[in-house]
Structure formats: structure tokens, C-alpha cells
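In C-alpha cells, one chain follows: the form predicted alone.
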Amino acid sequence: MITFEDVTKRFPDGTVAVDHLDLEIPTGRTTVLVGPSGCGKTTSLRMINRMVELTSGTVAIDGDDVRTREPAVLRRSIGYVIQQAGLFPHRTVLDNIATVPFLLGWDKRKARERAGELMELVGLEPGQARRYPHQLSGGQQQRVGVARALAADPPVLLMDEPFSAVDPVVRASLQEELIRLQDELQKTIVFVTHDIEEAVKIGDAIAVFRPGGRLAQFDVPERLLAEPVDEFVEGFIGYDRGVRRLSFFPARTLSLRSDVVVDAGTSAEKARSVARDAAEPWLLVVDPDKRPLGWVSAETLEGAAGDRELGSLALVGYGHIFVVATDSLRAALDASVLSPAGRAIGVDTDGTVVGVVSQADLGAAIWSAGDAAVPVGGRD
């Protein structure tokens, strides 16, 4: 556990970064602190290994106050994660990787082994070593950055808004590929970040602080997105608070239509007296297989010859889909928001239809799950 206690940073100029903080990070989890510019939220983390030496009050991991160690010791038991990597242009990718084994004494044999352990891990091939920093796009770049922090095994990682400056495709991957090595490693994880949708990803709590360098809300993310303390967190978070909050809620208790899913082969005689007796205006057609090839509206299926088949007529694209299993209902109203039909298709893990839901049972769904208590056990 990282512990601050009454901490104040006071700059020489009398600016005030960071005020009177009080903070438990729990161990082996992900705390997020987030806030706008100049809140103190990049001062706060640094003050964890030292880089920026506190004012007044105490700084402790694990109960052990972070100034009875010298610096450079400290630093080189926590992994420190920065913008653009931070990687030295002149070595390879393995030894960027191993530089904090080499610092701390162990055999180049062993602390390259453990290096090509770590690029594995996060991502990056075997053949992608031998390479220097400038031979990798900044999406590579920030996973060698990420395996360099994680050489030593240290059980604290610092990351100080380490995704910012990449593209927004990138950006997700590597989101995605963070919360996959923490499930793994469980580390203690501090991440600063502008972007509270990043936050409420990533984060199993979060830290907000208002200017001034004072904390204003420190909550789950279900929480925090539910029940914000006041005007200034609620205008921070944004009015989508509640489409966020969906994320929360497992697209599992959805009701799903399988009675409007037809094969291709169906003819469209026969698919005219399902959607009739489904009273529905549109059926979504798929293969053999179960996989969906498209929707037909029943204005399209009234206009067609009885014998012909599905296949053959032209369908409408199906748009997103959602996973049942393992999504929210905020992917389950997306994919209906981008539906030409309003309907949300559900699939199972393999890609094969379960059944499909309407924008209106949609939206009773998320009216329920809007007047239901904080889900327990985090993000679906």
C-alpha cells in the first residue's frame, strides 16, 4: 500500500502543487489520478520514487517512509513509465529493456533472458531485439517501455500519462494490453492521466483532483461516474456520465430475440409470415453458420417473389456487433445506435448469433440498470 499523509508540495516561487493530501493506494491494484492541467496529479506520482521531494507530511510504501531511502535506490525498486518511452537511442531494444538488471548487478546473460521474457510478454517479437528505438513506431516504443519498468519485478509501477502520445487506435491497444499484464501480475499500479475515460477504463479506483492541488473525489470508477461529490467533479467527468456508467452493467441480463434470426436459405414467403408474426420490421439474415450476413426490412421481403431465397436479395449491413458473454450494455447501445435497423445484434465468444435486441428493450434495460445499485466486482 502506497500511503499519503497530510503531504503538501510547496515550490520555491510559493506555488502550491499539491495540498494537505491524504491518499491510500491499495496494493496490487490500479489507481488512476486524474485532473485537469496543473493539479498536481504528475507532482503527487513523482513524489512516490523521489523525483520531486515533498514539503511536509509523509510519503510511505508499505509503511516505510519513502525519505529513510537514498534516491537512486528507491528508483531502481519501482518502475517508472513516461511519455514517448523515454528509451536510450543507442541501445537495443533487448538492452533498454534489461537496464535495470544491469544496474542492479545482475549477469548480462540472465538480465537479457529476462528482457526477452518481457517482450513477450507485452507484446513485441522475438526478431524486434536486435533493433534500436527509432526502428519501432511509438506504439512499440511505449511497450519496450513498459517491459523496461517491469525487468526488476518491482512491485510498484509508476505511469505518468505513458499512452498520451500516440494515435487513438494505438492508444486503445495499449490500454487494453495494460489491464491483460496487470490481471497477470497484479502490481501496484499508479497511472496519471487528463482523460477520464482512460480513468474509468483502466482504473479500479480513481483519484480526482481539483486546481490547486487538492483532492476532490476518490472512488470506485462505478462510483465515482454514479454519485459525484459535487459540481466541479460532475463538469470534469462530463455530461456522458451515465453512457460511461453503462460499461459497468453486463450485457448478459439482456433479453435477446432469436425468434427474428433467419437463415439465408429461408425463402421469402416463409420469412414475410415470421416477421409478420414476430411483429417486427426487420429480420437479420445469416449463414449456415450462424454468423450474420445482413438485415432484410419487411417492406423488402412484401416486394419479393414467395420462392426466393434470402441470400439472394439485397440485404442491409449489419453494422457492430456485441459480445453477450463478456460485454456491457454501453457496447450493447452502441452497437444499436450503429445498426441501419436500431437492433443490436448479440454474438457468443466464437462470432455466431444469439439473438438480437431492439432499441426500445434496450432502453429498458439500461433504465433499470440506471436505478440499480453500483454493480460490485468492476467493469464487464
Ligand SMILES: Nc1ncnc2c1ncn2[C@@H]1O[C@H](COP(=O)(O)OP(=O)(O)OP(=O)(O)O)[C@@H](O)[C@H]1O
Contents of the next structure:
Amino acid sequence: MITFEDVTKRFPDGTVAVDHLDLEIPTGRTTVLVGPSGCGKTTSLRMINRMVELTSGTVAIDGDDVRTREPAVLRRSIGYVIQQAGLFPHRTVLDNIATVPFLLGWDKRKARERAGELMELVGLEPGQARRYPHQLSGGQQQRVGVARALAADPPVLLMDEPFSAVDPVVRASLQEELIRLQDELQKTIVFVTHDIEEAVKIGDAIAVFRPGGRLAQFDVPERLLAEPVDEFVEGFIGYDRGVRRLSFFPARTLSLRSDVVVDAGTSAEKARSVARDAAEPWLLVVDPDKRPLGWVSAETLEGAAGDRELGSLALVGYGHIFVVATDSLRAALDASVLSPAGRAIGVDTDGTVVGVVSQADLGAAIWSAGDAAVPVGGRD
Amino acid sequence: MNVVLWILEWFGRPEQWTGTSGIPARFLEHVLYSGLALLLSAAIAVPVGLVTGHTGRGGFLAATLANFARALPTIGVLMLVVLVLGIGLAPVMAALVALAVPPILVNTYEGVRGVDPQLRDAAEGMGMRGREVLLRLETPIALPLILVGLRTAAIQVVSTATIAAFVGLGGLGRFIVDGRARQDFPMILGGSLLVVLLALIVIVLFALLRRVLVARGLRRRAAAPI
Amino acid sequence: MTEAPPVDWGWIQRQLDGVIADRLLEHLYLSFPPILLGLLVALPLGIASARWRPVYPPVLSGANMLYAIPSIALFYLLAPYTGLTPWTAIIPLALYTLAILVPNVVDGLNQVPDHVRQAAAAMGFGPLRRLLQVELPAAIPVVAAGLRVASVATISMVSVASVVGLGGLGQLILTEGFQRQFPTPIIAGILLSVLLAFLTDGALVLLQRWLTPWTRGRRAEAGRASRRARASSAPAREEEAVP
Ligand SMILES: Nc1ncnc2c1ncn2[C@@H]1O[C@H](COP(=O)(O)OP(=O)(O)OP(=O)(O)O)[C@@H](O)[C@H]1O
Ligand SMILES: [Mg+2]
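Could the form predicted together with the named molecule be given as well, to go with the form predicted alone?
Okay, now the whole complex, with that chain kicking things off.
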């Protein structure tokens, strides 16, 4: 656990970057510091490895005041990743990763072996080991940066906007990768970003800073989105926080209708009565393997010859689907909004249709989710 | 006035190629003076440049010093030291070192200063101490520029080491000074050509040194033509 | 020599209007023409090198080769043709400045970012107008930085001209000082030469500020620009030496 106890940082020019900060960063989890520019996130982060010396208060790692440790020794036990990766241009990828093991005086071969393992861990090709940083893409450089921070297997990892200099697609994949890595490694990660989306995606806990270096709210992402403590936090996390919050409610709580799902071999005559019984304007047509083929409207059915099979009619494209077992309410809502029939198709993990849910039924589910203060878990 | 024939005639004289006043002996002397002056200058300027660049302190002082040394008239330094210490190697070295220190010092300083602050931040963040940052990060990155400074200094030293002949020493300057005294034009020309040849050798040597010493990651573009 | 004080102030006082003033004036006459001439030659060479890339390597190599020829040799070799006229010193010294000035002119012209160049072209600037109104003004800080180095180097090198009897502070050092084994003129000659170099350097700084009012508010940036031109970005640019 990393604890900030009444920590203040005043720079020599008088700027108060961090103001009486109290924070407990849990071991083995990812804690994200977010807030607008200049609110003291970087400063707080850098007080942990003494890149910035605090003015008053205490920062401790597992109860040990960081000021009792020599900065260089302390830093070798803490991974550090910065925005542009900060890779050494004169060293190969492999030797960049082995920097801290070299500093710690490891045997060269052992250090490089370890670096090779880390390349695999962060998803780099072994063929890139002998390359120089300028021969890598921005995303690959950032992977090297993460591998370098992990090289000496430090329990703590500090990351200052590590993914903000790469394009959104690469950023998303780097975030996924970090979540996967963290599941495996369970490091104490302190992650700075000014992107609330990123914070919600990767954080187990989020600390929102307000200008002037004060902590506004410290919570799990679900509660932060449900119950922002004040207008500043509410404004910062954005007006679509309600929709974003649905990410934390699992879709498996939805009740799906399977009575409006019909086989492609069904006759129009039979389908008409199904639609009438269900009082639904749309039926979902599936193939013999129960995979979706498309929508057919009650209107179309009325005009069709009674003995025609549904598979021979012109179907409306089925649009988006969601996986009932693993997706969230947000994914279901997305699928329903994007569906031409205004209904979301829920499938099993193997792609077979479970049922459909209309926007009206979704609305009711979202309504009751709003009542639950803390959701039941799961995210997209 | 066929310059080429003159020079060929001069280089063709058999006495040029043997003895203590022959071309090989003078060339070797010139190389020794220049090499010694360059070594002395590098021993002064490289450490000072590295340390001032690393700490960021004393940079202004170093730049002023370099500017002062650059402004010193070589002949004046040479003659003054001769008056004080007498004829010998010392005045020549004093004059040449004053000439060679500024480019080495300035380039070394700028090379270290030019290291991206983000890299320095990353290095410190990983737990490098000041000395490690200097030796493992700043020096290798500044090396291409340090070599440029050394090369500039070397070319100036090679060209100016001719002044050794003024205070009775050897080197290629002998051909120039003696040629002047004897009104032997081909001799002055020949001596000058030999100096230029040595400068060319210096340029080639530094190109090779760059190849050997500078990390491939820092050599994105091809070496500049010369 | 040992019992005499190192500097004879009386001699300096007596000669201030005499030989010292004469030599200083000669020094001025010998150092400014080569600097100006060098700039006049370096500008077209640099502009041509910036415009037609293939021109640059041979021009630069040529300038560097000239730089390697010992000045004394050049003076001796020219003397039979130009005699005891200032040209014997001016021509070699002007040639030496090229090795410093040409790369600076090229780098200065390259200071203009590509998008500015394209914007100028889009607004209907022809090549010549663009050169005069966009590229050359942007080049001034970098060219001025090169000119400062070239001036200091030239002023200190003029002393060598005295070995062919052309006068200047070198003459003070050699004739009044060394030949009479009298240190005072040597020290005076050195210090005056350094002083002249520093004053010229300062004057060029002022001139540059006056010519480029837009860099005044951003001194740090202008400094960075000229520093870049002198030194950094250099891992890739080997020719950017600081002579
Ligand atoms: N070395 C310094 N000297 C003086 N003031 C500083 C220094 N470093 C940071 N500050 C100031 O402290 C405040 C907090 O800076 P900090 O870098 O921690 O912000 P941040 O939250 O990381 O912002 P950003 O999102 O822009 O990176 C800012 O007002 C900044 O200007
Ligand atoms: Mg920051």
C-alpha cells in the first residue's frame, strides 16, 4: 500500500501543486489519478519515487517513509513509464529493457534473457530485439517502455500518461494489454491520465483531482460515475456518465424474448400468427444453427403469400448483436440503438441467438439499474 | 608558371625522401605535434564540457572562456610563451591548445545540453545516479557532436602546427618557412599540400572513428560528405 | 627580462598615440574587409546550395579544404602576386570564413518550416520574392551566429599576416615585442586583439537584434535557433562544426 498523509508540495516559485493530499493506494490494484491539466497529478506521482521532494507530510510504501531511502535505490525498485516512452536512442530494444537489471549489476546474459522474456510478455516480436527505438512504431515503443519498467520485477509501477501520444486505435489495444498484464502480474500500479474514459477502463480505483492540487473524490469507478460528490466531479466525468455507467451492469440480468425468434423454414402463414400472439411488429429469422439471418416486419408478412418460407422473403439486415453472458447493459443499449428493428439481439458465446430485447424493455432494466447504488459487477 | 610541374619536380627530388629534413621525418614530426596538442586539448575540454553540460552550471563561464581562447591571436600566444619559457615545445603547445579547446569544449557542452530532458527524466526515474546518467546516457548521445568538435579542432591544429617552424622546431612548417627564406616556391607549395593531405587523413580517420564509436541508433542518416 | 616588471605601463602610455594606434588601425583595415567579402561570397554559395542540393557537398568540401591550408602558406604563396598590399591578407582570410559561413547560410535558409514556404507559394510569392521576404529574414539569426564566430576567428588570425610584413597587431607582437625581447607590446597586442574581437562580437549581436525585431521578445528561442544551427541536431549532421 502507498499512503499519502497530509502531503503538500510547494515549488520554489510558490506554486502549490499538491495541497494536503491524503490517499491510500491499494496494493496489487490499478489506481488512476485523473483531473484537468496542471492539477498536480504528475507531481503526486513523482513524489512516490522522489523525482519530486515533498514539502510537508509523508509518502510511505508499505509503511516505509520514502524519504528514508536513497532516491536511486528507491527508484530501482519502482517501475517508471512516461509519455514518449523515453527510450534511449543509442541502445537496442533489448538493452533498453535491460537498463535497470544492468544498473542493479545483474550478469549481462541473465539481464538480456530476462529482457527477452519481457518482450514476449508485452507482445513484442523476438525479431525486434536488435532494433533501435527509432525503428519502432509509437505503440511498439510504448510496449518497450512498459517492458523496461517491469524488467527488475518491481512491485510498484508508476505510469504518467503512458498512452497519450499514440493514436486512439493503438491506445485502445495498449489499454487492453495493460489490463491483461495486470490480471497476470497484480502490480501496484499508479496511472496518471486526463482521460476519464481511460481511467474508467483500466482503473480499480480512481482519484479525481481538482485544480489547486486537492483531491476531489477517491472511489471505485462504478461509484464515481453513480455518485459524483459535487458539480466539479460531475462536470469532469462528463454528461454521458449515465450511459458510461451502464458498462458496470451485466446484460445477463435482462429478460430476453425468445418467442419472436422464428426459423427460416417457417411459413409466412405461421409467422403471421406468431407475430399476432406476441403483439410484436418485428420477428427475428434464424437459420437451422440458430444464427441470426435478419428481421422480418409484421407488415411484410401480411403482404406475403401464406405458403412462402421466411428464408425466401427479403429480410432486413440484423445489425448489431451483444453477448448475453459477458457484455454489459451499455453494449445491449448500443446494439438496440443501432438495430434497424430497434431491438437488440442477444447471443450466446458461441453465436447462437438467445433472444431479443426491445428498447422499451431495456429502458425498464436501465431504470432499475439506476436504483442500484453499486452495480453487481462486470464491464465491457 | 606550370605549378603542377613545379610540385612534381619538388616531390621528385631524391633528398626529400630521406634524412631528418626529408618529407617522412617532417610529416611524422607534424603528426606528433598535432596529436599531442589534440590530446592535451581533449583532456582539458572534454571533461569540462561534459561536467558543465551535465550540471548546467558554469556553462556561461565555459562559453566565455572558449570565446576568449578563440579570440587569442596564435602568434601572440606563441611569442609570449617563448619569451617566458624559451624556445621549445611548450610555446607551440600553448598556442595550439588555445586554438583547439574552444571547438571541443563548445561541441561537448552543446552535445550534453542537447540531450532530450525526457530521456534524462527517464534515466533518473529508473534510478541512475548523476555519474551514471552522464556516462551511460549523455556521453553516448553527445558523442557524435564531441567527435565533430574534435575533428574541427584537429583540422585547425594540423594547419596551424606549421608555426612550430617559427620557433626552430620541425614539422611541415619547415618547408614553408625555409621555402620562403630560400624563395623556393615549389617547396612552400609542396609543404602546404602535405598539410592539406594530413587534414584529409584526419577527416577520413574521424569518419572511421564515428563508424566504430557511435551507436547505430544515433546514425540515422548517412555521414555528411566532405 | 626577469628583473623588469611584466608590463611596462610607461611604454604603453608613450605609444598609445604612436605605434599602438597605428597597428590597431591596420588591424581593423585587415580584418573587416575579409569578413564582409566572405559574407558576400558565402551568401550566393549558400543560397545556391540550399536550392540545388547536389551543389552543397562539393561546395562544403571545397571550403573545408581551403580551411585546412595553413594561413602562413597562403600568405607566402600570394605575396609574389599581390605584393605588400592588404589583398595578400584579405583574400586568404575571406576564403577561410567560407567554411564557417556557408553551412550557416544553408542552415539558416532551412529554418523556414515547409508549411510556411508552401503558404508563401500559395499566396503567390515567386521564388525570388520568397527568398528575399521569407527565407532570408528567417535566416538572419543563424547567419549572424556564424558571422560572429567568423569575425572572432578572422580578427585573431589577422595577426599572422604580420609574418609577411602587412602590419596589424601581429606586427606589434613580432617587431616591437619579440624582436626586442620586450613582453609589453606582446601582451598589449594580444589583449587589444581580444578586445577588438569581443567588441565586434557585441556589435554583431546588437545588429542582429535590430535587424530581427521579432526575435527580441523571445530571446531564449532565438538563442535556441542559433544554438541549433551551431551545434545540436547534429548526430545526423556531421558538418555542423563550431570552428
Ligand atoms: N518544477 C516546477 N516548478 C514550478 N511549478 C511547477 C513545477 N512543476 C510543476 N509545476 C506546477 O505545479 C502544478 C501541477 O503540475 P503537474 O505537472 O503535477 O500537473 P499535472 O496534473 O500533471 O498536469 P498535466 O495534465 O498538464 O500533466 C502546475 O501548476 C505546474 O505549473
Ligand atoms: Mg502531468
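Residue numbers count along the first chain shown, from 1. Between two forms, the rigid core is the largest collection of C-alphas that superpose within 1.5 Å. Since the structure is predicted, the reported quantities are computational estimates derived from the model, not experimental observations.
G38 is not among the residues whose C-alpha shifts by 2 Å or more between the two forms once the rigid core is aligned; its shift stays under 2 Å. In the core-superposed comparison between the two forms, S312 has its Cα shifted by at least 2 Å. Relative to the superposed core, T352 undergoes a Cα shift of 2 Å or more between the two forms.
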